[in-house]
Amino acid sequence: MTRSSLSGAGVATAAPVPSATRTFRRRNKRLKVLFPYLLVAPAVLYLMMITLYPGVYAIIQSFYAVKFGPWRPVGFANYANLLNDYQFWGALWNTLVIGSISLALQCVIALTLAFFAYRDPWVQGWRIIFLIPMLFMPSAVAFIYKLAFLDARVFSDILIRLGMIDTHLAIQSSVWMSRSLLILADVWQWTPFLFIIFVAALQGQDEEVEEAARLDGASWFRIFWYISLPLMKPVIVVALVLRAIDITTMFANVFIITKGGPAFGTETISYFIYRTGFKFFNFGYASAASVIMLILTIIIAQLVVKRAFVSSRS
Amino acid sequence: MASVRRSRGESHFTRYLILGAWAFFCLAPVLWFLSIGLRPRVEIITPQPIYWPTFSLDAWHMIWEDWPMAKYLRNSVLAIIGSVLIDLVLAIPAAYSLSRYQYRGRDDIGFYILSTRMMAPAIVAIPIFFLFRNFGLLDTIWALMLIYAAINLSVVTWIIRSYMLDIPKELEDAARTDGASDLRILWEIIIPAILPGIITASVIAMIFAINEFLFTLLIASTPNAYTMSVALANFTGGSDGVIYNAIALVAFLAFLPVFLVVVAIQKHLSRGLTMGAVKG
């Protein structure tokens, strides 16, 4: 609207006093450089809002001491100690290990239920019941698994029954079996997300390829792992970068169900974050393990979702 | 011919067997946790596990009337329409820009919007929580529109961003020709054109916006600003424990709209959760 308008102005006042016109056109020509600058620019500086400004403040915040009183600055104490702090460590290999378990699980259940279900007539119906873990809120999966395995013992009462084990599994005083728990309710509840993507990527291939190989006599299988799952690579890589940040970034499962337990044996990375932060105060230690975690961020975001997304586009 | 045939029927047989195998495991829990919810509270942490238990509303009741329920079900709706409605006025101009122009820095540009998807709750809650409460948001149904329309806003740009570049560039062209504005065709063309990549957008918005916990539970400390996936967490009767019955009502009562919503979206679904980069 804008545009248009100012140029018929411009016309119109073209002839009678020509330098006007000269200003005029090349601000509006200023303007056309700029207008698609113009476009983006509110979501940039909204986006601002939570990743620059956090990102300075928190490297600001942890130079310091911050508790209750004022900020006392302290140099690098708070990294020095964050390096020396086992838990900090024990929260990053928690966060690695049931994350990379979990991912690489829901992958291959991911693809196995795709491969069976992307021809099938009743895919779509498939698709909606696999469907609805995911829509349920994290927290209300969370407390579905502290239910069914912690404060009911349901599942342990079913394999009794079964007469798999003879009493009930002490499952919160093991890591183990805490960790599995985490793991088990994400793969529960995300590995509709990866399913979803995969069938969708399997249902735009090219279907006379395959009946080309399915001619030649190839079966199922072999189709699916020498031609649609290379074709695919792409698509999983985009999706397996998604689901790793939100792995990565699990929170609710941990505070509802171990609350990092046994012995910090769940903790993750963003639980210890909260808790360092939220529960002793200790503000400047937390801020120093986000920015640790900011770093790892960014260099992750460089190296494999710039390439995941850039490669799925193409 | 035959072996043809027979390894058919075979997969057929695995087929079904895997796959109704995958939908038992989704769903036996979830119908267990409705049995939860329509079930005394006595019947729910026993010795033994209770399988068929006495019916029960009693915590439809509770739901409604110990806890001011209906306040954070207009919570949860307020922030999450407002949240939604700031992504589009930001994310649709965003788009457009992103797909429609060349110019120094747009690939950046879109990565930088891209990337702040990957930002981890936890990394930037302790300097937004600082933010808000320096401005007095604590606590309310403003602060949590904020975050979660930073939250999804890469999400809502790169989703509409991808639908944007499926339009044909001659049906602008006519209208440029006509002597129509940008932001003219922004309007009457490229809008309506992508209304289902909008839509889309929109309710992926809204699930993440729902399921958004550690903001939330930094956010809104009292029952002020309490939305229902926070308000689950904090179900607990004091000494009596969690009161599971009234949690499982609960999450069924956020569920539902969002089961039908999905459902009809389904086609567009792949697209929307992969940020437009997987197009089904």
Given for the second form:
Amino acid sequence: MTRSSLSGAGVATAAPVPSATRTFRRRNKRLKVLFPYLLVAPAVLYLMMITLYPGVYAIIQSFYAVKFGPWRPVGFANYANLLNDYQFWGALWNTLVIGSISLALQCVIALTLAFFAYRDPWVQGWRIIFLIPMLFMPSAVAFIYKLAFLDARVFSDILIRLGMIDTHLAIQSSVWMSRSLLILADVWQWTPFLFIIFVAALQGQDEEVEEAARLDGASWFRIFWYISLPLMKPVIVVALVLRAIDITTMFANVFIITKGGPAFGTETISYFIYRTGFKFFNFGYASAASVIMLILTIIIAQLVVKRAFVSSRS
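The structure above corresponds to the form predicted together with its partner chain; please give the structure of the form predicted on its own next.
A single chain, with no partners or molecules, comes next.
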């Protein structure tokens, strides 16, 4: 049967698609694939400009002696000098001590609040109250704590009126009291960050598991300790790593409240980099310190997260 007879018998034949239409469809498919990347491209370029470029610039600068003049190449001399700098190691130790105590307190307080809040309907309605401290600027919080504990001595006056102490607390002359003040300010402001993450993790768990444990006679505390808490382990680790990375950059509290004193007892690594770069104008040395801190942070965070997720799967 010929093609003409088929058309005469009423069988429709498909018309050939023009080449221009096929080209348009191919371009349209490519545009659909590339369109999401085009949308995020400005944000990616912006982030690269404010993160990648300064990072590469700091790495290059760390191999030079940079002050108010031409750059002088020194190789690894800045890194070698840092290894023998007791103030650098002291700043690392202060960052570890202040950060670990602050992080432990934040974790315990946030878990406790989340335990009492995540199933209580009344607390759920007023959960925004727990987030108020996190809404303040770090510099504003630092000024408030400096005014309350150092300048106006409001806290000391209250203790004197209550008869608990006889004279004003000499916070600025005590290393541990100054560290405690920094820890208190950090815990007050950033515990809500962990709280909201822990509450979300608890609410995302299967309620049937809790119901089964409750029917077996388990108390709320046992359910939380033996069921909810192990399931939250990856979330807790990631949240603590994020807070730990943020604590390593603690600067506003140190700069405003203690200035790194007394006797460099509260100088964190961020304040050490600031002091080296913007007080002594040794920018190459400060860049080397920031690169070392960046490498240590990446290695420790990677090891902790990897170990936590591997252990959670086993």
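Residue numbers count along the first chain shown, from 1. Quick caveat: nothing in here was measured; it's all calculated off a predicted structure.
- Look at Gly90, Pro234, Tyr37, Ala148: the residue sitting at the hinge between these two forms, where one rigid part turns on the other, is Gly90.
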